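Next up: a single chain in structure tokens, the form predicted alone.
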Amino acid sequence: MNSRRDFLQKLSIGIGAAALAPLSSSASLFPSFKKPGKKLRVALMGLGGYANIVARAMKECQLASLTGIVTGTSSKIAVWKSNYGIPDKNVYNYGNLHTIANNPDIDLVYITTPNSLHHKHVLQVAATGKHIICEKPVADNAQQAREMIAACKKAGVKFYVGYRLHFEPHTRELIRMRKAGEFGRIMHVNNYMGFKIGDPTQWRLKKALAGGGAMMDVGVYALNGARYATGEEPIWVTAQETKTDRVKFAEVDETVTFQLGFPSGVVASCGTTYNFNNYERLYLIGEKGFAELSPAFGYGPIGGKTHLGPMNQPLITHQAAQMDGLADCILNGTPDPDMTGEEALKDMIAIDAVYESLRKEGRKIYLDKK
């Protein structure tokens, strides 16, 4: 497999699932949706592999539409204009991005650039007065995330992060069951997410662009999953790293196992890797029952079962549901889901602690002191 995108698409059929099983529309999944007088108009910033997935998915959206692009690669412009009907006036580059402020055809910019550019690009877009959704990990560290949140608040714009699973039916059902007490007191969580990364020259293996390795890229799924599986925030972290290829992974982490301690006494045992495949699961054990999602974090279809049997939730296109859901928040004033900059900051605080523990040979790092 040559890339993270290939891994996620092959592991979890994703957009291609339409050929195998009927997908539920955003409207049927979220019947509270109200069709507004206008759609949320979105510009994609950074036209790499994931932007293509989002763009294709948005063809299913009922409340959001793709109306603009921001790219530093001029050779991509003609294809995107042709595929998605983007007019010349809605095409931007990184040099003239500030002029997007004057374009009424764009309400929100979706940032899918490399991780370490997120901080810079969120500050730039916030200054234009456009709403923002940024892919995860939101930044290189918690301090950058705080600065991004502050900039968006100052500009009066919405700031979301691409936690698409918060709109995914199996994930939402697990959270509903946990909140309803159907698992009883949570006793243990075991989550992991990883894959064997391909091209050794790609940006994800360069710290200056990626910010870190597997922990930043896909470890955030296991971490965020532990938080919504318990409904708590971690108070301590310990972590260990295994590195088998010190050439390929010279700049970033390869395989990390980490533990999260929660106020109730629950310990989540988590892992992430760039070195092998078939490593994706969320497992929750409670006094009254259990839940297992496997696959748990890819683009779909997610699979799940509990002590009551198969979860049998509808299959959806995650990115379409995410964009319709966020459009519903912005246009109709429905409550924001757990996809805000503040949600991402909580993950970044824990990720910072993971890396601190690695630097200190696995020492326990207390988050309440950070």
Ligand code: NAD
Second form
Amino acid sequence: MNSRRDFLQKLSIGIGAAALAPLSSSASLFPSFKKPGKKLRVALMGLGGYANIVARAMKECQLASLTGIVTGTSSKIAVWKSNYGIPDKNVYNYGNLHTIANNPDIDLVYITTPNSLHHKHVLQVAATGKHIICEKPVADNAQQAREMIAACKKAGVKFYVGYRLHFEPHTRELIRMRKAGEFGRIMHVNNYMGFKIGDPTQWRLKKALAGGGAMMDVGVYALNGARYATGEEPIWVTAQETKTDRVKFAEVDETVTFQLGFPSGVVASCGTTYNFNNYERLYLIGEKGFAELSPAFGYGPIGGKTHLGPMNQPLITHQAAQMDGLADCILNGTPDPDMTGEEALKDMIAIDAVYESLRKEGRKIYLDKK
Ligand code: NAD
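Alongside the form predicted alone that was just displayed, please also present the structure of the form predicted together with the ligand.
Okay, now the whole complex, with that chain kicking things off.
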């Protein structure tokens, strides 16, 4: 019964609830977004669960539009063409992807394929000269992320990772308050994110396609959240794994707890799992106050309170805000949010260290030497 689909359903229930509340459009919420003369034209690559969510959300976009698809499953083409008005000339497969280079109707390819294909797909798309958004986790490891960044730099294309929370209002308010010193000195962070995964045959449980387990898939939210809650980069990592089902989780991690040490002395105590639900929170404690986001990392509605009371930030469709926000960066030169390949590389360096610590029975791994 409980499965990744349930998780996605839970999240879409969240979207449903958000839809009942007054949803703010990203254009009204971010008046700084400048409406350019033309929209950013996007092709989605890998038409699975998340691509469907992004495509639906993009109907709300003011600065970006869905103009193309890349798919290896020909049976999906007719539905996508009819749902999103995509013309034949903007439909690609993995064999003719390179010819997208000559298509003036597509500015950016959004890669939503399984994790371990991100590296290959980013290199392929970069070679076409199109900008890129790639889903999280950006790669299997830091070395791959470095190669992806280098390929995009060489091709002169923008390279973003789908860290949609960087356009989410509660998250942005928490970061604003932290930067303004409203929490005082940050003393501790406690983040976790996980869910009970279902179908034992899915790619998320196969190392060759997923790169790793819960840590890769959703532990990255707790980790990225620790970085934006502190505004610091971790200098050491320790990690522990609990495995209760050695058959289902034969290839990937099941439940991981990990600690990140920061230069100021703050320690973030984090966790992630594929083995139980109701595990999603960001908690920041400062000398002068606190912030708690719960839920903190799903599609929303995100809930939050601080020492001042409920946060009451607007509810939005995360993916629409992300697409309009990144379109604003590309088309108008607005400064990039913390969603670049370089930001994702910082997470990958820490994830590599988490796995190294697990291999070494929890030993402290220092990141400044990486
Ligand atoms: P999914 O299995 O629903 O979709 C993956 C798609 O990739 C499918 O359409 C599949 O046909 C295609 N694909 C192409 N080559 C493949 C291959 N060799 N093997 C298997 N599938 C192949 O998965 P999803 O839930 O959409 O996740 C896709 C990516 O999006 C993952 O990296 C995941 O971490 C990320 N994601 C991000 C969020 C977010 O909130 N940012 C949410 C969900 C998923």
